[in-house]
Amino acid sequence: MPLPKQEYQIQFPTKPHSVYNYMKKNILIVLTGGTIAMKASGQGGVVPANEFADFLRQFPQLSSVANVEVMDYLNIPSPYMTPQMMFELAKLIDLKIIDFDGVVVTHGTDTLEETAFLCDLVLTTRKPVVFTAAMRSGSELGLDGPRNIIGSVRVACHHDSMDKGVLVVMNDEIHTARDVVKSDTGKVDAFMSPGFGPIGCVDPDQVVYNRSTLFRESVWTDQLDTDIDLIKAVAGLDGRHLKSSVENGAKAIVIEAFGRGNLPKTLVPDLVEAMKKNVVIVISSRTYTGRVLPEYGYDGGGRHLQELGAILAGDMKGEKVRLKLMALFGKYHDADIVKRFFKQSSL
């Protein structure tokens, strides 16, 4: 006797695109340290442990969003990471990530959005790949590490996902790298993107986005130049550091200045100098949020910087200028090129 044929029926999806929710994805998690992989030791204090891959490969919320591979690639402390590893390990993402439809790296939190911004600038894949952490170690109450890759691993697997560059999981919050800092010393919700907001949210039935970026840049390139500085302005800032800087070869250094781009008059010549040693003077704010730009015109104003031959960096925080320069000084090896190249992409 048949079956009734409400028995046998599918029912397919309403949004055509919704059935890829069906369709299991290949996620390739790569490993690098930091709490997310740490637990307190016997002689105290939090330290990397050894077993957070075995972890990974067993626990089983993982194996029911898709089907994941670990790489344990790394497991240091993430101030122990330096642009040249971060570079690295952007090279070995774009060779693995043609196996995988989108990569996951788990990292110390110090350093994460550095890591991820450099990531976001060199990459050539246009799938998804997406950072994330923990602010909690793993002997911990209330650890956050599971939720957080859990909620990475959907991000990646989630077809809205692509062509979006590199992007942060924190707290059930997305994050473009560009915008992503770290605001907070111990808490949960220490990720940010100041000025902007999330992209996007991970909900207990599935992937939101709530807005696209509009701005997004790539310097594809096979080396860093990492003979660039960053200097942070402070009151009675004087040109101690800005000499040493170009003494010791920097090819560029940044200023993190005052609000709009301003800084002290006493440090104008020492910065004329290192201008006319064509060192390249890029200049952003150490405020959080908003961007630098020629509004005031006395000595050390920003629009007294600009018309001396700095570089306004708009609303790029200081320490992702750095990685940028670093970029473009190894792929163009000329300071103008950089300048120009600057000029055109900063907003």
Second form
Amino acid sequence: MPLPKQEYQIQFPTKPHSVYNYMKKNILIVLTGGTIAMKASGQGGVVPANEFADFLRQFPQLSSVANVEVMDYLNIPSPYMTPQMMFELAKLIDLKIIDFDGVVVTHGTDTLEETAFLCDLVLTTRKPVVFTAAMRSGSELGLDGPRNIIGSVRVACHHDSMDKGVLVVMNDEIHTARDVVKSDTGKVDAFMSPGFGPIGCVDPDQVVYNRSTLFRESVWTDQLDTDIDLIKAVAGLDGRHLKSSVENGAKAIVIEAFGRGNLPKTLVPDLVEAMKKNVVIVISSRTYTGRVLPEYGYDGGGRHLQELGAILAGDMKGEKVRLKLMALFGKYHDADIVKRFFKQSSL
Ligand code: ASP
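If the one shown is the form predicted on its own, what is the structure of the form predicted in complex with aspartic acid (ASP)?
Next comes the full complex, and the chain you just saw is listed first.
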């Protein structure tokens, strides 16, 4: 016999989006500092201020979007961030997010792409983790911080933000931590994902995703090994920096080479020497987009470097390659395993 209607019929709202408005999500905002928490000082210059956490706790627009808890974790300019501090932040997020629906991290713009990417690699949560910042301090006209925070909280609350890895919301755009870079020193639209573009936007209060990320990787590790260096190729580069890194105990050295992954041939003997000492050499490109490939076979060309034993890092930018190596060495402690992992995971 069929059940009486009221016992099995679930009343759905007429507008599907409003399903998610019935319950406000619980979002933790972790503050780490940066311009978003700074003000102009009497002595001149913009410096960290104390009132940002209180401002957020009383920010009425925020409480209408989500139940928000603010954690005053750090208040530093982001050039002071170290990989170890980034890693500890990631561990904190993994622990805290158990009790929340998502986490928003406010950060300085200067190293934001590095912290966001390291978190992307090592976090185990599938819940939304969103980084945001401001290009203008609390003392400037047209400050962007409050809008970026609201946008980030909206993204952290959205059901489609699950399983996307760490996201970065700036200037109404949603980027992935893997692709995003700071591309301008002063403009409000300072963040971009070169070659790929943002994956979505906040418009004006709705979260819209236009594409998904096909490639994500994780290195779940309990520690980092920070003995990894980065050298940028310039015309006439000689082996001074490389030798100094090797002498100072680098386990791996990332070289941001030219174009497809090419270097001056005069550097080759020092590279060979480094690899003989079991130092992993990883080649990325100093160009803004595109991959390094074994294309050029001349001495110092990407193909030649690969034949000598260097690893080509695909399309990943040098500073992110460095962090990935820190996580890999922290987990495996073994140059051969790290090399194998890198070869398999580079696009
Ligand atoms: N120097 C600042 C920082 O990264 C810049 C910013 O936040 O926009 O802390």
